[in-house]
Every structure is written in structure tokens, then in C-alpha cells.
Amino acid sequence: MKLRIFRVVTLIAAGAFFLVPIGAMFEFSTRGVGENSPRTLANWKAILDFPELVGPLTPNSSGIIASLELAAITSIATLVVLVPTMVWVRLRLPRLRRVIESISLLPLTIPAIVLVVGFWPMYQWMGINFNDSILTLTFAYIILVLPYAYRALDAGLAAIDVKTLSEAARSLGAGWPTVMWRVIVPNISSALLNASLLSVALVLGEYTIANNLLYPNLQVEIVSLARTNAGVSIAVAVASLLFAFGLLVGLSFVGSGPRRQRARVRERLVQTFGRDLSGGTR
């Protein structure tokens, strides 16, 4: 009794530190002009008429779209460099696994300054030479990210016998990237959805390197035009949390249909052999 009550205070201190706020800023971006104004949602509605929001996505203009689109191939991008790497150290170099752990948390020891002035020759030559779209800024925010969606695939490896099961398949003649595909990414797709989600849950708040390297993403956006339009700018940053919130729940049911089948497979397991046979991937 304890312990539940001790759970639901935590989960009701937790919810209003999170949702007083939000309430907050949807209140004051519902606020009409004079004192005794009745509330309007004329501030969202002007979210469609500011262009460097929603714009179209330009080196120029980009604001939504542009931030979308980096935290899409941020998130792409980390899993398609770290998964392997991390399954081939787990495989042939265990010994190298402190290194790559201690390197992957080095982003966290840095402050985001001090990678922006490592970052701004790299990206004033890529500028010069190749291209300057805002997109560019996901070699840095793959930095940025790794040190989160390492510690969150570590842990799906970890749950798993990664070694047993990609020698059984390899035994049945299966190539690595089948192994990779069919084996390895099926039974860590909870990690996987919680790496995406830290990806893209940091892109979307991402302010100082965009700033700083002079490109115009969401949150650059939002601070430029809280200095004209305090309500639209509120608005638009509600807007942001509600859609980061969506996702998450949005992922998590994701998340829920293979484990809900997986579950229903060793229930029958369980009823035709007798015997429990959840203490491993069968």
C-alpha cells in the first residue's frame, strides 16, 4: 500500500511538472488583446502565415519542415552507423567496447559552445564547397544524439544473446545482413524505438549549434519571432510539446503490437509443451 501510494503521488508530482507549465503557455497564447477580452485562437491560427515557419524548405526559409526533416535523418542516420557497430564490437571486439562506450559519451562532457567552434570551420568549408542547407546540420546533431541512443541500444544488446543468436543464424546459412535484418533488429525493435524517439525529441529542441552556425531551424525560429509575436511564438512551442508528446505515444503503441505477439506465441508455447519458456528467444 506503500509503495502504490508512494507511485501515484510520484506520477502526480511528475504530471504537474509537466503539464502546469504547458498550461501556462497555452493559456497566455489564448489571451486576448484588452483585459477583459474573451480568449481567441487567433495566435494559431496565424501560425500558417508566417512563411519562415512553415515555408517552403529553402537554405533560406525552413522553420517545421526543416527541423522534421533533420530529426527524421538524424535518427535514421544514428541507428544505421551505430546498430552494426555496436553488434560487430559485441561479436569480434569485445575488448574495444570500454572505448567505444567512453567516446560515445564524450558529446555529454562538451558543451554544445565549444562543439559549435569545432564545428564551424567543417561547416564553413562545406558551405564553400559543397552545399550550405540546413540539412547539413545532421552530421552534428548525430554527435549530439549519440551519446543518448548509445546508452539506449546498449541496453536492448545487452537483454539479448546477441552472439548465440547470430551464430544460429549464420549456421542456417543466413548472411550477415540478413542476420543484421531478421534477427538482430526484430529483438531489440523496443531500443530501437527508444533511440528514434531521444533523436528526435533532441533535434526538435536543438537551439544553440543552429544558432550559432547560422541556420534557421524550429527553435532558431521561435526565439526571432518572440521578439514581434510573443503569442504566435508561445503557440508554436506548445505546438512542438504536444506533437513530441504524440510521438511518443504514438511509438509506444508501435512498440506494443510485436511484444503483444511475441507474448501470444509463448503463451501457445507454454501450453503445448508444459514448460515456461520465457528465459530466452526461442
Contents of the next structure:
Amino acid sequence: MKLRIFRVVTLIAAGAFFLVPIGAMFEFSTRGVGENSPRTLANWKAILDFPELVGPLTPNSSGIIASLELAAITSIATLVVLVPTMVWVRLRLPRLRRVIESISLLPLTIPAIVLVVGFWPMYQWMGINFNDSILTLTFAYIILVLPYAYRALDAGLAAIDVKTLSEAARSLGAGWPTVMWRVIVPNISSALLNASLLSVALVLGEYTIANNLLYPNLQVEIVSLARTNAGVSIAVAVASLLFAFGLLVGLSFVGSGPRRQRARVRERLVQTFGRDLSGGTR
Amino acid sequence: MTAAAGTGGRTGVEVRLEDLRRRYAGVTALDGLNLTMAPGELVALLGPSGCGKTTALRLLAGLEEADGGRVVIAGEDVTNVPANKREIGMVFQAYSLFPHMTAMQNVEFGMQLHDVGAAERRKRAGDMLELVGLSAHVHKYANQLSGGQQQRVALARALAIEPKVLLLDEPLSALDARVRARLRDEIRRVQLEVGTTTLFVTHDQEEALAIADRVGVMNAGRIEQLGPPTTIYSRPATPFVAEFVGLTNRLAGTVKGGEVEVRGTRLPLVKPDTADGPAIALVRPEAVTMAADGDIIPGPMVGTVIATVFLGATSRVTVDLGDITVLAQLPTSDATSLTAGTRVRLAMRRDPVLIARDEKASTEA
Ligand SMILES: Nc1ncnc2c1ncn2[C@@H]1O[C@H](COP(=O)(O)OP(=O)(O)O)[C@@H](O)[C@H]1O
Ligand SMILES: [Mg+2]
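Having seen the form predicted on its own, the form predicted in complex with its partner chain:
Full complex below, order starting with the chain above.
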């Protein structure tokens, strides 16, 4: 009973911590011009008038589209790189696990601004020799999300007996791709989901690296817009927060196909957000 | 692929392990293991933990690479064939069902990979699950099945691809005793029915003796003795086998002229050419009997009963002879009067005995 009360209080406190600022932002973004003027959605409607936010993707415009594309590419690329590597290490190089883990946690210990210093010459070189599209930020973002994705996937892989399952599949005639796709992936689906949720959230909220490497992603555009039109900038910020939240909730339902029961969906949601929070506070 | 093609006529094939060697960073897991299994035979590899049983199985399955030696299945050298091409069914010690599939889907999985058509697949999966007595549970997931049921599904899954060889690595060790004995007998029944050459690994001697056509007792990476269960038990070839299989009394004595004198009794030796000198004789409890005459005057074989354990037709009596305790296995009719505290005089049947390895003789003699 006491635990129950404690939980409720924690939930309310945490909720207030997140919702009060967002509420305040929403309030600000719907203020009219001048005193006593009625609430207005003018700022929200104006979002669509800013090509640097929503226009077609060109090298120097459309932060929203760019950030969405970056989020999608980054989370997929991270999974494609990380899952086979982690499975392989578990199966064949178990002694390297500690090493791989500490390497993957490194980006957490290095401030983003320091990362930028390291990235700068590489991006200069890439811009000249390869491509200067904003989507090249993916490379930096993969490194940025690595610790979070690693943690999420590690928890998922720890929950199944990777070695026995893959050996069982191999003895039944499965090659490595089949082992991956049909045995490992289906059994770590919630971990895959957690990893992508974290990647998406991180990329959508990323400012430091994009700004310093001079790529106008969503957050960079919001900040620059704030200088000329604070109302619209705040409206975009709230919208992107809501969007990210909606996306997370939506994604967490993707993994639960129609054949699973509601109870399992609920269980998974709790699991997802429980794990997200702990991953985020590390 | 060929194994999955036919439906009837599953006949076992010969399996040969030749001089298999495998080292792990300083540990010799297999030290020249040789084993030939006749078609359709069930061989149990028995040995203490760490003697290399699992390694032998994994080399045969292709899950581990040999440092030396050959694996020959049905006359074909498969030493360099990867695990997924070896046509080997495997049941693991750990529960290994794919958690996201039902029992049925688990059994179908291997057949799918062998391009068995959907209708045929479903029928055969149903048959296999029936064979292991799980027809009522075909649509359950692993977490809805008991440990014993999961291992039955694993057996059905392994056999569904009609493997050339079936490998079982301590498949019963996670189960409780009653389920273990029943499933053991069931594995044997199924194996006889399908006729697949089978290697069954266990550290439980009772299991090995109960299930196998032949038992291979392993020690330190090699097979010390390979033979039918009765031979392994009643005529152990080495002291290790004698001590590992069944119970053995270790009695100090003196070897002289092809015999060993133990506590006033001269016993013949399995190996009469043993050098003279002090030695430890290994005497089975069955060879220890009650002396015929009633006089109980103090002597090397006179002592006090400590405990009597009723085993059914026989009883095991522990007797304190003063300096050591010995085990005697007697017909229960003879043992009923032997309550704790009874003074008894024992005798030894003149069965040939083995002498324990030197290093132990010197420490305990
Ligand atoms: N992957 C491994 N890495 C290092 N040592 C191993 C490995 N597998 C087995 N061993 C060692 O090889 C020996 C035999 O192991 P194993 O075949 O598993 O024995 P058993 O199955 O009879 O208990 C043991 O000493 C074990 O520690
Ligand atoms: Mg083992």
C-alpha cells in the first residue's frame, strides 16, 4: 500500500516536472499580440510558412524533414551495425564483451562539444571528398546513440540464451542470416524497439553537434527562429516534443501485433518506458 | 537435404570419431578420442563433469572445430562441414525451444529450412509431437510448457529433420528425478522406433546404464572403457571406471605373486602381472558377504553395523571395521536382522579385483 502511494507521488512529481514547462511553452505560444488579446493559434499556423522548417529538403533548409530522416537512418543503421556485432561477440568472442561494452559507453563520457572538435576535420574532409548533405550527420549520430542502443540491446540479448538458441537453429539447418532473422530478431523485438526509440528521441533533440558542424537540423532552426520570432519557435518546440512523444508511443505499439493480448502490450509499455527512463538517466 | 527427403525407412548410419583432439587455452578437453557407433546404436558417454563429453558432442555436431582428428558420418568425412549442413539433430541441456514459436512451429522450423512442403511439414510435425506424447500441446509456447515437455518438443524438433545422428547433451539434468526417469525411458523408446544412431551424454551413471546399448566411460578427454552396461559395471577395465561406475570399497592390502591379500583374505587380480607391494584393492559391495560361521571373535573382518539401507531386493549395509568402514550389498532377507549396533563378521567373495592407481595407493596405503 505504501509502495503504491509512493509510486503515485513519484509519477505525479515526474509528470509535473515534464508537463509544467511544456504547458508554459504552450501557453506562451498561444498568446495574442498586446494585452487582453484573445488566445490565438497564429504562431502554430505560421509554422508552415517557414521553409527552413518544413520546406523541401535542400542543403540549407527544412530542419524537420532533415531531423526525421536523420532519426530514421540513424536508428536503422545503428541496429544493422550493432545487432550482428553484439550477437557475434556473445557467440564467438565472449571475452571481448567487456571491451566492446566500455568502447560503446565512451561517447557518454565525452561531452558533445568535445566530440565536435574531433568530428570537425572529418566532416570537412567528407564535405569536400564525399558529400556535404546534412544526412552525413548520421555518422556522428550513430556514435552519439551507441551507448543507449548498446544498453537496450544488451538487456534484450541477456534475456534470451543466444548461444543455445542459435546452435539449435544451426543444427536444424539454419545459416547465419536465418539465425539472425528468424531466431534472434523476433526474440529481442522489444529491445530493438527500445534501441530505436532512444535513437529517434536523441536525434530529434540533438543541437550541439549539428549547430557546430553547421548543419541546420530541427533544433538549430528552432533556435535561430527564436531570435526573430519567439512565438513560432516555441510552437515548433512544443510540436516537436509532442511529435516525438507520439512517435515513441506509436512505435512501442508496432512491436505488438494483433495476435498478442492487451495485457502483454501493457506490460511491454511499462517495460519500455521503465527501461527508457533508466537508460536516459545514466 | 537427403535425410529430409524420405519419410519411411529411417535407418541409422555408422558414426566414427577418430582421434579427436581439442584444447582450450591450456586445457585439454579432448585428448585423442576414438569412438565408432554402429548404425542405430545408442551410445552413452559417461564421465565426471569437465571430462570432455560436451566437447566431443559439439565436435560431432560441428558447433566447435577440432584441433585434430576426423568425424566420419555414414562413411563421409564431415570434419570440415559446417553445423547447418551436417544433418544432425541435437537436444541441449539448456532449454532451447524458440520462445516466439509454438511447439508445432518449433518442430516445423527445421523442415522449413529443408524445403519440406507445408502440408507434409504439418503432418510430420503432428506425428513427431504425437510420438513424444504431446499431441495436446501443439499450440503452446515454451513458457506454457513444463521442463519435461519442452525437452520432448526439443526431441521431436531434432528428429523431425530425420537427422543422420541424434545428439543429446544431458537433456534430463534440469528435470526432477521422477520426470527424469520417465523421460529417459521415453527417449529410448522413441530412439528405438526411429532407429537413429544416437549419442547420449550424461554424468549420471544410472541414466547411462539404463538407456544405452553401449556405455563409453570418459576420463580426461578420452574413453577409458567402451562396452555394454553390464560389462562396464561388472568388469570395469580400469580403476577409474570401477570407482566412477557403481560403489567401490577401497581396501588396503599387499600384492604378492598375482594375488592381493586384503584383511586376511587372498583375492585374485584382474591384472595378475601387477608388481608386488602395498596396494589399494577395489572391492564391490556385492562381493562383500556375511561370514558363514557364527563365531564373532575379533579379527580384521569383524565390526559393527552402522546403517542398513533398504534398496528393494537387496540392502546396503555399512559396517565399521574399526579402522575403516566397508559397504556390503546383501539380499534383503539376510540383512533384515542387521540393525545398527549388531556385531558381524564379513567375508569377501574371490572375484578378481582391480588395484587403484598408484598415486592414490601411495597416499592412502
Ligand atoms: N569454450 C571453452 N573455453 C574454455 N574452456 C572450455 C570451453 N569449453 C570447455 N572447456 C573446458 O574443456 C574441458 C571439457 O569441457 P566439457 O566438454 O564441457 O566437459 P563435460 O561436458 O564433460 O563436463 C573442461 O575443462 C572445460 O573447462
Ligand atoms: Mg557438459
